[in-house]
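Single chain ahead, written as structure tokens, the form predicted on its own.
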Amino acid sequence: MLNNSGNSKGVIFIVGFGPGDIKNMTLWARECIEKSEVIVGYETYVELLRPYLNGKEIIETGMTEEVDRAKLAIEKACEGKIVSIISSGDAGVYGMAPIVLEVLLESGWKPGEAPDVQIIPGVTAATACASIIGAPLSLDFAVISMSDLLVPWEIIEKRVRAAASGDFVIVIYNPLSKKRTWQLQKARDIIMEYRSPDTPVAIVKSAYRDGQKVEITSLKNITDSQALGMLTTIIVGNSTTFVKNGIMLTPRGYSSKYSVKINLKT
């Protein structure tokens, strides 16, 4: 079991900070970075924080290290200090939150002993994308990435066809890499199965960072973006979404049971 060993209870503060950029992170967030005494996360995550993090001890690793992430973020907190552990997006949305909790776990850690330990909700990646192409989101979505670093492809596949077959608006994340460059096409495919090749796609690659990139394209063309990559996330339609004047929307079905229309004219 983790022992505390400084004369205070440490804290770690599992924090989503967002997508990036400061107007979409919470006053929480905020809040916990400034009182935090230390500061673990991934380089390019607290290179975007970097501004925010002045007067702290700052730990950063590399891609594919969360779980040393997480054990140093654990033993700095034993040592009775105030840590935050960073993510952007969400910390539970393929975040830090999962890994810190399982190291803690399987440690014999319980709630209510220290470390005191809070999640720290933040905007993910797929409701961000959303708000800058339009209205989504609005029904039933599913989430899926298609890393197979943790997850076999197999079970990705399985996961990928019972979205498209149950008619869900579909998020895809970590679409590409340099050595995954078959999985999209192949999702796509699947998807196209069920639905039209016409069906409306919006890729968004660094949404609310430099360098943001936004596109909207049809299903069928999925694969001919140039903003595809690791900070790229796709939403593919569902049956009823529509793009209209450039906004990508899926209609809750206020129409059929009111009038949706006004008189925009004075």
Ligand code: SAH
Contents of the next structure:
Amino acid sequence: MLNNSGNSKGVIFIVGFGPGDIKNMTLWARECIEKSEVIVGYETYVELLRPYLNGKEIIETGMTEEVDRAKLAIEKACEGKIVSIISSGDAGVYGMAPIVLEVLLESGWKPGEAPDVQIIPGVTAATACASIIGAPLSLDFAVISMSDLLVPWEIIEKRVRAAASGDFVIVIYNPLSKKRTWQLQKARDIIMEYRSPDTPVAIVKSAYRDGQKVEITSLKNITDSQALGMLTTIIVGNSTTFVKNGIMLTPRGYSSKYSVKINLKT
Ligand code: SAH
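Okay, that is the form predicted on its own; can I get the form predicted in complex with S-adenosyl-L-homocysteine (SAH) now?
Complete assembly follows, chain above in first position.
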């Protein structure tokens, strides 16, 4: 809790509601949404949560209007309302939490002053998608967004190179959009300077939502996937990641460190 004043008026819950379905939403996220009078969110997310928003004031905005959304939520909370600003996955990961905090801090707000602010963590796309295909994120991994709308491409490229040379499992968010098509291929080429072209890759579209699509492929074939899109997350294995019986796994240690052998009774 960023505000311990005990003031019950004027609250902003910055709610990460998980990948999309109710079962991956935390109890805390559900409670906050339930007790909110106002819901502020991107229209697609409002649609996803519609069954839980009966009787609430709903403020929907478009995809690129994050700063406006944050300002609207703050204005409503300053009127004394209980407000949830909703963000998919975790609100702090390419989500609304940093934007709301930036707008508040810019206005001179300090923790302890009105409005109260609480950030409700959620299941982020990386772990949601990993859970569908096995356990590829078992050790060190890096998360990189291919979107160069807010971060210059040179910096993204530098991060891809660092993660690839460090043998991190690499989770790619925002792999492409209608206008951003070449970045993924460029990232793949950089990773292939350090990793085998046959490195296993999982491509998960719309995890835990209608239209979920899962493909396991290899690094060299990443751009041929039919599951690529704006709602897709890609997991590129490290040098120890393997696929067996459709399961993608990064083992926790080198095989000499522990024994995993059992005899299954059939
Ligand atoms: N805050 C979100 C990320 C927002 S950035 C989170 O923590 O998950 C948007 C990107 O997240 C998408 O381009 C996609 O890469 C990923 N993403 C979000 N929801 C997803 C889902 N249900 N399935 C697969 N990828 C998803």
